[in-house]
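Only one chain is shown below, in structure tokens, and it's the form predicted alone.
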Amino acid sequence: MTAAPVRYSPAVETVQPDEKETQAGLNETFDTILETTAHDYGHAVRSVHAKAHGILEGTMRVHEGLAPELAQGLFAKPGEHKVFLRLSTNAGDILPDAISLPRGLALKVLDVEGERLPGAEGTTQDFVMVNGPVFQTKTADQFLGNLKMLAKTTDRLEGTKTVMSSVLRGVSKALETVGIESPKLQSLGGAPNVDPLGQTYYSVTPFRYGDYIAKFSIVPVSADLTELEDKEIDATDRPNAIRETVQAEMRARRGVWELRVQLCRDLERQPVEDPTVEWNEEEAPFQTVATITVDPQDSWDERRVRAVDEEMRFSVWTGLAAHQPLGNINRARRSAYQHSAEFRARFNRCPIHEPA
């Protein structure tokens, strides 16, 4: 029998004396990022998932009948929002796509109703999940050393990169064939060369979920996306091969996913400060509170990526009081996503808002 969900408390959390410090020296990495891209571009983007693949407009409906532990904050009542998918992958920089590494998925809701986080402008909640269950450090600081080595290969011998990344994919298959798999290896080009709307993508971090804490995970379900699954796009001399590839899929396919929550039932079993550890489904099983759907269309429309990819951010802190984010990791993500937005806005001299 699987154990009732734990309630949310603020004493969940275990905040770091030198946490603001860490912060810092996270803002100044990304600066780097930030400042190189910039230079190299002429034009800043993110600094981390700087590249989108796609960008797919559909509807999110929250499902009637939920169990009360379900029912919380974005789900309490159901209902049908607008909202706006960016298909990525992490680094900061503007790779050719035989780079391979991790996907990312940021999910924007519209028209969403209740107390706000502080600071978190407009009436809309956001999602951002990658396809793998887990973080690679299990503190900011740890993800800090990670960010300065990658700092230091921003902009750097992108021949060597792609030869890189291709190795790194031998060692990371090499290794599944033993029942190995490296979150870490995967993070600096290991990846396979998947197709984004195939996988399913995890917030990896925790969430308070109104009452009670959780973690989310966004899943293909319909045909047309779960026979993409294993599929591995061959980047070949085609830099944009990922954003070809979804551009015609998305012409002639209906995606739909189910947005399914998590609950935390033991604080031991699923931590909130160690995003490293993943949390066994038979003992906190997902359970689907929405489904996202997404009619045909063209996932590169030159008028949406314009008002998506360059007009709008993505944070985990843009949202309701109810799904604040929790965590280690979380709070250095409320500064530096922030930081990140702010020097893209005031580069391209192009201010970044929420959609009203």
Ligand code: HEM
Given for the second form:
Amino acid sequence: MTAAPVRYSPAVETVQPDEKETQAGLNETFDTILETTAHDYGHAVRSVHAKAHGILEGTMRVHEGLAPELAQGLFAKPGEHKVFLRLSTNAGDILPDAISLPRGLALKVLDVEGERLPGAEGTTQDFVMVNGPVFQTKTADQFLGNLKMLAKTTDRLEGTKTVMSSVLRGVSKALETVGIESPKLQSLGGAPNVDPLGQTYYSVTPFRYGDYIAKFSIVPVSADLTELEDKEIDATDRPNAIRETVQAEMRARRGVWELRVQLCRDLERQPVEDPTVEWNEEEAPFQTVATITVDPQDSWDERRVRAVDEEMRFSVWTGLAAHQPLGNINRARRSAYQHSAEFRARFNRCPIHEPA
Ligand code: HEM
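Form predicted alone done, so how does the form predicted in complex with protoporphyrin IX containing FE look?
First the chain shown before, then all remaining chains and molecules of the complex.
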């Protein structure tokens, strides 16, 4: 039997004294990446997860009859919401897809009712996820250390990254030959070049879940998606192979994903301040609260790409007070995402729009 979920209170977070300095350091380092890529492309892109591989539009149905501890925040009221999804890989520059990188999935749920997080524009709830359950660093300060290294490589390491990834195909040996330890390089390539439509995505970091605390996941469930689970994409000589593959697949497939919630049941074993710790699924199981459906469509439709990839931003801080991002890493994301989006808006002379 699983333990009862832990109740949320502000005391579940521990704010460090130097967080403001780290956040300023992040923005300063992101500026190096943003300015380099904007200069190279003549167009500003996200400082992380710059390359989109598909933009999808669909609906999310919040299930009826959820248990009281699951019927919280956005999920308190059953019903349908329009959603946008953006598939990405995590580099801050636009790299050829032969460099195999972790996948990202951003979800924007429209027309959400309830008190907003401080400064949250619009009426949407964003979820920002990757295809692995843990983050590479415990604190934003450590992340800043890695980012400084990456910032130096933006623009210069493309050749090295390409070579590494083709040599590596999933292993980390060659990383040492270029003088970088493998944990740092996980985010630089070497993972199998998986089809993003077959992957399970995780919020990695925890959030307030109304009266409770939770991590989230998005899991493919329709056969059209699950049969892509182990599919690898051959990106040899095809710089946009992922985008092309997703486009061909989504023309004929119906994507159905479940949105699941992993309630925290023990603050020691499922810590709030350390996203390098995976919350054991036996002790804290994921439970389904909503279903996302995407009908066959053009996943690289020019108008939708413009509206979502260019004119929108996704941030865990765009949403309800009931889903406040928790922990050191999440606190640091607040100004970083805003800063990156503001740079894009300014450089591209195109304001960021929240869908009405
Ligand atoms: C201190 C930690 C982190 C920092 C400083 C950071 C920073 C950023 C920034 C600046 C952006 C670009 C925002 C924009 O221009 O719109 C971004 C996007 C993104 N980040 Fe993070 N991030 C952090 C942690 C995480 C974590 C833990 C995850 C895993 C869930 C994650 C996943 C993503 C994804 C998927 C995107 C792309 C969102 C989109 O499609 O628009 N990040 N991040």
